[in-house]
Structure formats: C-alpha cells, structure tokens
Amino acid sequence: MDQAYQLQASAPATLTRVPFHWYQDTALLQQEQREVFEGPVWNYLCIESDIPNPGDWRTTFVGRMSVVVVRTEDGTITAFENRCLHRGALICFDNAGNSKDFTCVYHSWRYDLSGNLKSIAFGKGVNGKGGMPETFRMQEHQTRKLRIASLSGIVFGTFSDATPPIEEYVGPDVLFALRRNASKPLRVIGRFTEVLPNNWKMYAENVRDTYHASLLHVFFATFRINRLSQGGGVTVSDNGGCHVSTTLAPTEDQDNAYAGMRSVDDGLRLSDPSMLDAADEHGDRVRQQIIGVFPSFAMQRTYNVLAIRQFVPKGVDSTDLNWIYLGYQDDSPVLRKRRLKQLNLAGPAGFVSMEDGCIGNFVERGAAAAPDALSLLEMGGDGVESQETRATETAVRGFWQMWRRLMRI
C-alpha cells in the first residue's frame, strides 16, 4: 500500500472527513443496533392519532427491531420489542389493528397490552405429563420495554435510562419548529415505504445536506421553492445530532422579476399552477423546512405538504423509507384537497424528491471499491454550529459528530 493510501486509510481527525467503509461494514451496522438505536437516543415510533382507543396497536422499527405501540386500557401509550420469548418470532405480523391482548401464533405464548407475559400454552402439561418446570416463573420472562415520550402528537422511544427528555434532546430550536408544525392535533392522510438501495446513513446526511436541494432537484430550482440566494438558515442542536434547515419565500425585492409558475432560465410552465398555489398556514413565510432528529426521523414541509420520515437500516445497503403524510384534524376540504394534491412534490416520484431515491446509491457504487478513501465535509467549515446559510454542511457533521461519540469512534 503506497504512503497517500496509509494516509486515506487512517481514523481521521476531523468531523470533515467520513471513512466510506463507514457505510459499508457490516459489523459496524451491528454495532449501530446496540449503540446508536438502543443507546440514549429517541426513536420516532408512530403518531398519537394512529392508535386512539385501548387496544389499538401498530408496528414500527427501531433500527432493524420490530417494535409493537399500543395503547393501553387506561389510555397511556407503551412499547416493547416484537419478539416472542420463547422461540423469538414475531408477536404481531400486520403494520396495526385492535387486541384485547397479543398471542404468538408458534406456541400461544400470550401478553398483555403491556408486553407482559401472561400465559403458556400446555405451561402444567397434559394428563399430568410435561409442561414447564416448577422453577419457571413467567414474571422473570418479559419482553423488553420502551420509555416513550409524546411531543405534539408523536410518539417517540428509548431502550435508555441515560437518554435525557426529549425536550432537552432536541434543543429549544428542534422544539420549537417541532411544535409549530403540530401546533393542532395531526391525522395520517396517506403512507408508503420506499426502498433506498444504499446505507441508512447517506439519507440521514441527506436531509442534513441543506444546499443540494438547489442542486439535484431541479424542479426546487425551476420554480423557485429553494434557491440559496433565498432567506434562512441551519440550526443544529448542541448534541449536534438534531438540526432544523429553513428555506424562506422570497421577499418582494428578491423575487420581483419573477412572474406566475415560469421558470427564469428555459421558460417552463406546469400545466397546473394550483399545485404550487400555496397557504403560509403558520404566518412564517416557510417554504421549505426539514427537520431532523437523531438518529432516524425527519419531518419535512414542503408549501403545505406536512411529512414524516422514518428510515430504517434493512442491510449495510439496504434501507426502508417510510413516508407518513400528515394533516391536521381540522382541515377544511379546500385545505385537505390542497395537501394530497402536494403530495406529487414528495417521495419516490415527487417531482422535487424523487433524485433522492437514486443518489445515494450513486454514491455506494462509485466508492464500492475505496473503503478507506474519505468522503470530504469542508462546506460551511469545521464546526457543528448553526449558520445563517445553507451553503454549508453543519448538519451533517452534526450527524457524525454525534454518530462517532455513540459509536466511540
């Protein structure tokens, strides 16, 4: 191995340079399970709204563990791992439903709503023969619990006594954008899964990376729902590892010269300007916002798109997105209309998003052969601190700065 290549392979120093093997080691997704997604961090599990009443239940992931959220009798939300303690199969198979209790269908191992095991089939034997062992006590066997918060409606967990409030977590700006975009009851309008062939981690920089978005998507760029010479900014969370990224309408003086749905530079037109006829819902002049909360949720507004997603880590290059669109409870029909019609911008074929489904695989196949060689993050500078730019990648050293301390890397 030459001298330059030693170099590439060692540890690097700064949060501006990320190893590719970092993507591509299957060991270190092992090691992601215990340390980052069980360790002291807040999963998003679901929205209050998708399980209402006692008994209401749906599945989810932390990491690559299948999670089971209920709502109990007394109206409190709990979660445990999906997984029989028996034999290990799944508790529940279906995404949600309604149970008075859950039964795995191998054994007829039974819990509660709770997670808490109740009863074993066959547990005294039959005709006084076989069965459990008098020693064997079903409260010394329980499925592993969750702590769960709720912030404005959705519903977040942690497997971690040392993860501190969720409040705290995310820092006063996550918070505070967090509250304004569920500032009314939310309802589910519509989801789906997209299958990213590429690491979980290219996506959580993704939403990170604030200043591709002019870049790779060239609808945002056509028709001006994010130009950089907009107003806004980056704020990254003082654990670095939560961040909220804003793109503001373009004052009249920014945007005088620009007339109706057409583009300044080839003349384009939509057939249907309504799609981007939109309602500054908050009085905040946002037309862009992502917010990220580590290690795998993302709410993005789009106009008056309202969106989670969840990303899950299938393999090492293999990653479920979860898209969850959302509305509020309240909504008028013109409004309600306005949102599914917006939904065209976003996920696998949106018209802003779809780039994203590719790109990142773009990036596992042309570094497939240099694990050692480092991805460079020098956008913005060194550091993790908020701008007021999105010329920068604050967010994503944020990401790894965080990802590397769990990690201890």
Given for the second form:
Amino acid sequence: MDQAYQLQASAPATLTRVPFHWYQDTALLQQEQREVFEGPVWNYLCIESDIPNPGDWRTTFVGRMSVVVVRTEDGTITAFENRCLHRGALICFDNAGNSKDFTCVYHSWRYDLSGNLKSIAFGKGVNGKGGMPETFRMQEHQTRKLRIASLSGIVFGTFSDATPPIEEYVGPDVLFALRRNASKPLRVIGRFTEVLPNNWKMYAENVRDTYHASLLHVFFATFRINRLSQGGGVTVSDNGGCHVSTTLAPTEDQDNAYAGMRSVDDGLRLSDPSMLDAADEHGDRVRQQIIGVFPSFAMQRTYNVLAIRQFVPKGVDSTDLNWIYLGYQDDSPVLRKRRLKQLNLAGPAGFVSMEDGCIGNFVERGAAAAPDALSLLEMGGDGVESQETRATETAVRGFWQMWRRLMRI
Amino acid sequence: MADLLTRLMHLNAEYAATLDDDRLEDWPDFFVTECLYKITSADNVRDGNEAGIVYADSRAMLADRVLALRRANIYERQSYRHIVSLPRLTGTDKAETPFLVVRTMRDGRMDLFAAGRYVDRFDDSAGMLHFRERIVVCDSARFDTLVAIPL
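Switch from the form predicted on its own, shown above, to the form predicted in complex with the partner chain and output its structure.
Let's see the whole complex now, leading with the same chain.
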C-alpha cells in the first residue's frame, strides 16, 4: 500500500490531534524531504555576511540535503545541491571557504561558482583511449539549483517554482519582525550545534508552542524576573507555517499569574543581575520574541540576545539544531558584552532553553509504544488564527496545517 | 612549597572532583571575584567568535548558574567524570590543560561528552591558586541534548 495513502487513511479530521507515528515513521523522512523541504517552502540558508566576497561559500542544509551557497563573481548569491553529477560525492566538504571554482576531489569534475559543470578530467581519454562517449553533453547535466531570496541579509532558498515571494510567504507581521531584527548588518558572534534526540517536527512545534515557555522554563519566574501575564501574543501567517510570538516588558509590578507553575515563592534572586541589564535597542519594549518560518528556521530576540536556529533532520529521531548567535556589525563594546552575558539564556546551556534539548526526547520515550495514540493541541481552540495570548497552541496547529497540506495528509 | 606545576595539578584535581562529586556550590570558589568563565569551541576561537554557551564575568554569575541548575532548570539526572591531563605552563600566570568528560545518564548510558583544553589565567596572590580566567575550549561545537553541569 502506498505510504501516503496509509497516512491519509489514519489522519485525524482536526488539527488538534497528531498521531505519534508521524514523528516515528522512517518512511516519512523521504516523503518530507521531497514534499516539504524541496517543496514550495523557503529554507534558511545563511546570512549574507557569511559570504561577503566573490568566491565565498558556505555549506548548509535543505532538510537532509547538503547545499552550497555561494557569492558569485557579480555579487549575486546562488545555491546548489552539494552532490557531484558524476558519482554523487560532496563537491564541498568543509563548512566554508573561498574558491574560484569547485572541483570534486573524486574524479576532478569541475564546476563554476554557480554550480554549472565546466570540465571533466580525461573527458577525451588518454592518448586517444578511454574518455567519455561523443554523445555525452555536459550541458545536459545540471546541479539542482535553488531560487534565492534575501530578507534584509537573511538568505533563504527554494527548489519550487510554486513558492510565493518570501514577503507573502511569511506574512506582514513576521516580515516586520525579521526586518527589525536585521535592520542593521548582522555579524555572527558564535556557532554551536545541539544534537536533539528527537524528530525535527517536535522542535518545530516547540518553537511555536507559546504555552510551554513559562511552564517548562521557570528560570524567569524562579528569580522573579517575569510573569505569564506579561503582555504579548502570537501572530500566525495565512499559510499557518510562519509565526511571531512576543512578550513585552512589564509596565507594572502588579501581575502575579503564577498559577500552576513549579517555581515556589521563596524569594530567590540573582546575585549578579547584571546579566539582565538590557538596552531597548528597537524602542519596542520587546522582552522576548520568537519568529518561526516553516519549515526549519527560527529567530529569537531575548533582551539583547539575537540568534538564528536552523533545524536539520538527521534521522527520524535525531535533529541537529544549529545555533547562530548574532550581533550587529556596529555593536558598541558595551552592547556586545550585554549580548555575551545574556546568551546564558539561550543555546544548549541556556537558562530558558536547555529544557528544549531534552523535552522532545521525553515525548519520544513517552510515546515509544503508542504510534497510533494522539497528541492533543486544543489550547486556544482548534484554529490557526492570531491570538492576543500566549496560552494557546494556535501556531503549533498552523505548523501542522502547512505540513499536512504539503504532505497531502 | 610545591612547585607551580604540582600546585596546578592539585587545583585541577580538586576542580574536577568538585564537579564530578556534585559539589557544585563549591565550584565558584575556584575563581577570583571578577573572573571570566566561558565554554566555547576550537572553531569559534579560530573564527574570532566571542560568544560561548556559558559566559560568566563574575563569581556571582557562577553562583547564579549553580542556583538555577538546582532550583529552576530541568534536566535528566546525569554525572560527569573529568579526566584531566597534565597542565602545560604557557606564561607566568597562564596554563593549558587537556580534558575529557564522560557523561553517565540516569539509565546508565555513557558517552564521551566533551574533549578539549582549559585555557587558564590564574591568580596566586592569596597564597592559593584561583582562576582569573578559565576558557573551556571544546574540540567540537556539537553538544548532545544539553549542557547542564559545568565543564
């Protein structure tokens, strides 16, 4: 029986239910690669300042596919699948570099900066013997190329002609937030990878799950830094797949919505609160903001922390979470120091993020013997509309709406 | 009085035992008041990236991290075994020391969790060695699941 058909037959009629086998089925990985990552979506590739000069390149991922993103001679950005057209070896096998062209190390097939095959070693043989047949035409062999869009220096790529312009794809609110984050030239100040022992979709959900934030991550509440009742909300794009959730700095100290939280009222305080000395860089009172762009990109602003997260599926139950810590190129030493100290909040050792490293695995293990049981997503109703609260799972349902549409489930 | 190398080895042995025996509350005492503790990777050092996954520029921040681990953060029960090699003096107040950390999880699973080198500047003014700086330069920038206990 066709895999897609099987899934369709068992698919719940509502976005409020997710069968656990959707995270567990190995066969889904290949279908996701084809229909989701190589489908009508925008995949995060890099930031422009990763490849400032002609010939600069970086390897990145579109789902499980290795991709080279390159600054060409004329200053434009191109990207192509990192797979030699001959025997399939990686064309580039480092993280980054600068080249005039690319030569596969296996048999020296050579490509230009745009990924076009330019020459074949011993193509005419040696001393009239061997070589490629007369009928072989290099131009009939093309690397798979992505269409590129740069949003204020954040570079995305798509394999599909059907993908709408990125501004339309992410919607006006995500667009506004991304442009504000990238309103000045970005500079990478750290790169780390967190190996998540869970399916990539659990992390994509987690990023969109505004409900868990103050319940699982109780650092802020424990040290009396902020409350669930601070202002904010979540906006979901029309396609469901993109979102921006915002928590605003409190305007008064009156709120006390701790209901049900693990933290206890014992008056703990930080001995060195300088970690949280923040500058309101954009004059918008945003304390914490998470942006998700379907399928594999998130960007966060927490106090003065600015970070991109790229999630790369490595197997049905393993995901590489690439953290890209950012500042602006014109950061003053004082502001840069704030970012370095506040980054204690983010990443694999982050005070308000380390739990996300293990929580997906807790679900994997909890549901290991329950492939047909259903995960519940009813907070805030059953729709995918924007809501003026974070006590909702609307953006998680939005993720599934987009995933199910692309997977035809 | 023992020579400097011997005292550094003693310091490193006490440091490792403090973390591995879960005496985290004693860990900040290895540092001077205004210190720098950072966990980073060789690639980030090479690329001039300043950020770490842990970054503390005071002993009080180290104490805050321990308090957060004890009272706020959630992670599965685990322990480290530090295998710390011989320190190499790189200046009058500087040393580098390679380390391995094996992590044992609640269910008994063991992994080689981290390898790297401590890049230290120390203070010897109070008749006792303390770290002015301890930069934990991991050979890899990949970390499995999460980093809770300090390295």
